[in-house]
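Starting off, we have a lone chain in the form predicted on its own, written out as structure tokens.
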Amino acid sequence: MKKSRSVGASSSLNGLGKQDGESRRKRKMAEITQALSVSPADVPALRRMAISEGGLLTDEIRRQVWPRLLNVSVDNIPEQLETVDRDNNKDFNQVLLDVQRSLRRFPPGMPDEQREGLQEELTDIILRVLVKNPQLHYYQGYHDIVVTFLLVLGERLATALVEKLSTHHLRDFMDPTMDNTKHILNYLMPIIERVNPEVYDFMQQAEVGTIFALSWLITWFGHVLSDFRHVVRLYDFFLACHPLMPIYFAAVIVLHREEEVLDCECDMAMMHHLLSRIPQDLPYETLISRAGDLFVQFPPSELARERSQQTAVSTFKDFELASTQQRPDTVLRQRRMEQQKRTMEAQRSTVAVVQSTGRRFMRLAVMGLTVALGAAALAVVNSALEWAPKLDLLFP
């Protein structure tokens, strides 16, 4: 077995910047080390650490960190990885492919040697996973995600965080067909819609769809942006939120480009080709902060009532249907049958009840995420909470 390797490819833009920032940063890596050092760590403030400002810092951080965020206990890793049979294993060509073309996803400057042991255990890494939960399936893609936990972690640490996220946060993404991850890119729109109605309109009158942002949602953003910071960046932020996170930063990614989307020609091809470009120089802390809002003021259980469109992961229950994995169809019976009952009942008994839950998230999604985490942060670490603590029982 070769020796893992973990590549720190994120350190000066992992912090808050300069002078005032740097106190900041200090201050964070106490809070930080705080809440790791008791017994049991403290995994929601470790959440909204990786959620406020700066997430988490640096590479050595998150390699105590990420595993917390998923409930992987470290010390029931074991020290040597099973051996992978490639020659046997039908995903093989196609992994092997992909790892191939995944190049620019290395560090700049990497010798040749090192880059090519890392491909090469991140073929492993993929086919390890795949084997042990037949029920996934691979997919273009998944290799830009297991690169990212790669460089950060090393290879053993790297397997034991990628398989609990392949059958928990990328779940939808992995099974025999496209249909739930398209059910996941239609709660794009109206997210937009709801924000900026101009914005859609015209976006619907280009027919340009939902397919320019497919390959954000399925990578988590890793294959789109070249810079590595970034990438880690939005991985804290993801690992610390709800599944259905990803969407709500591709939609205010959309909502930040207005202008150049209200300029473009209303034509699908040229909206596609203009969508499906992200600016690398993008404001990313300020985009974080605008998709929590978003989250907190349009939840996902809102936009799947509305639309009668369930995923693995819009709400915990049909997670943790999924992950003992019942068929989609099942889990989406079960689930109309229970808001059926829900609604007759919430009418009779709770609107008022409704009425202030919503006019709270109003309250919540104006003030938004600030550097001290406001209350609209801590509701979207709270959502987190609902199902984060209950993978104990999943994921024993």
Given for the second form:
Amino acid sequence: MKKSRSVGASSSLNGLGKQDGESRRKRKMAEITQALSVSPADVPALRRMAISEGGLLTDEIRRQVWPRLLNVSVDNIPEQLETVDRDNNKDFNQVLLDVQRSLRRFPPGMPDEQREGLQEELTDIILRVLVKNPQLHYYQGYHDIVVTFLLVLGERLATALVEKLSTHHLRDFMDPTMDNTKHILNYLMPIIERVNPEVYDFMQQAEVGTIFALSWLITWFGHVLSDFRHVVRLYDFFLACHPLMPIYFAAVIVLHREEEVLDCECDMAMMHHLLSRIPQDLPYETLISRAGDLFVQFPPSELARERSQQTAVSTFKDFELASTQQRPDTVLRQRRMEQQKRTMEAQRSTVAVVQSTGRRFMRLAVMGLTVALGAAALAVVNSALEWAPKLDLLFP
Amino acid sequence: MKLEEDSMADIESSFEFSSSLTSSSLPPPRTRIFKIIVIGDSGVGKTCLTYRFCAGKFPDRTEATIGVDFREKIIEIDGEKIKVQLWDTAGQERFRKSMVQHYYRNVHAVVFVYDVTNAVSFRSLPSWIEECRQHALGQEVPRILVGNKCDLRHAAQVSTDVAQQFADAHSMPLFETSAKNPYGNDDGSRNDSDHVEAIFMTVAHKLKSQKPLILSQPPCGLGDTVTLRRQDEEERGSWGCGCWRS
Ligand SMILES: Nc1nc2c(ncn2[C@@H]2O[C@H](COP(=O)(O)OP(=O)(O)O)[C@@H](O)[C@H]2O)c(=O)[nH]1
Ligand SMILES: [Mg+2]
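Could the form predicted in complex with its partner chain be shown next, to go alongside the form predicted on its own?
Every chain and every other molecule in the complex is listed next, the one we just looked at coming first.
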């Protein structure tokens, strides 16, 4: 329904000085090429690139890096995609209805014929993944995610990546019910509370709920952002991070709009209306690093513990599974973790503590996150050894 | 009849947020709010109908509604300005159980929508009625039944007779209309009145006539019980801490 499309509005997404920006961009391209050229590819470096300013820069790079971030081996994707039996598919009607209504997701100038062809492919990808994974259930908004992959990767690659994503990052949204999705939404207010109690109180008073953020979460903002470049930039970020990162990003958007929120009538309807309409000119790079910052300061496990909330169990399990299975450096990491464990068990010496915190601090510094990392977070990073597992999840 | 309209989405500027919550000494004249929830299967045209009423036109494109969308319009009945809030909900079943509940609170009226060209959407109505029942909406809450897409007469699968019987059985008025062409003219020309607008206005009139009894739920409303309150209690009670002036 949002008709305003700010296509071609901003030429420089990052707001960098032109020259400075250009040389940084070149350097980043070179780094990405380097990380891709080694065997096995340097996935941690790619992850870093996807998070740091500007993300993965071009769709061409995304085609190479996104599979790595999801650990999909491109060579193993069958050339021939399975045909889809639309007639006997329980989800077909709903998928068709949503895909037909997804015109806004396609580039504005695209000829109808080409768009219709892509819509057919979109339907097929969705049905193919659902048929192959009967435990997954279609939700309205899933198509907004899949279309992004289709437009960047083409049908064949998109099918493989969407399947992986659906069994990992999106797994909770695809349960038979949306209970787990609701649990994930329940992380939103505690994050806001930590950062800005005033905004939190005001929102609580208005009883606005969290449904305004539902479409953000389950479409990775694909449903609400008009500029495709912003969408793919966010996807770079989310693909490189913990599955709960979109909820941190949602919190960051609300916090960014603090003034508007506090000026809003303290009423559920008004506030829902205000919040559910995202400004299209958000400072994405700043917000991305702030979301990373918040994730480090208030990791999900902590929020879950203190709020004694039911956590989205499958997300955690799956992601841990994914990150251990997938890394080419799994063995190394395991050894390192075992070492850490042993050190801890053996009443770790001061030296050991210093060493491991130092390493984590380094890692954060490398991520570029320290730019935005507040003093408080740094203090925590420097003192809390128990963070190791969480940071490993974020930056395996 | 129509004083202002808000065409949602991009026209945020048409919303004026009261910024003088604390500064005014006299209590401002209140605008009453009628909150109406619109439900029915996915694709029957809920988004188009609510858009038609609030923006006065058929949207060029709609998208799947994810969760709940909110639209509103200020109307005037007998000299009183009334804010009509429409809650446009997602049709897909999975959203309803855990997601939409919140929006049933304080609902004053319910609009059930089916698509006259889609028999399945008509057969789903009992489950939508059941959903309302589960949210403890009492019989006092006005309900209406809307058969949409009447511009596609040739493709109709649900006859007026059958729909009327159903509506009678559930004591609801039935309206057949089209969000696309609510004037009933084949060319869509506007020499007749807008039927969609008339439907929502009917609901608003009905609600206004219920005064002084306005249905509402407790303000802190986590409970599911519905209580009938007098209008003066309502004034103090349930519309949040702010005030709205139009
Ligand atoms: N011909 C016709 N099409 C309609 C009418 N109302 C809605 N539609 C179409 O039906 C589809 C679904 O409409 P939408 O409002 O999104 O349905 P919702 O899922 O109930 O919100 C869209 O393609 C609309 O263009 C109508 O009155 N006549
Ligand atoms: Mg809709």
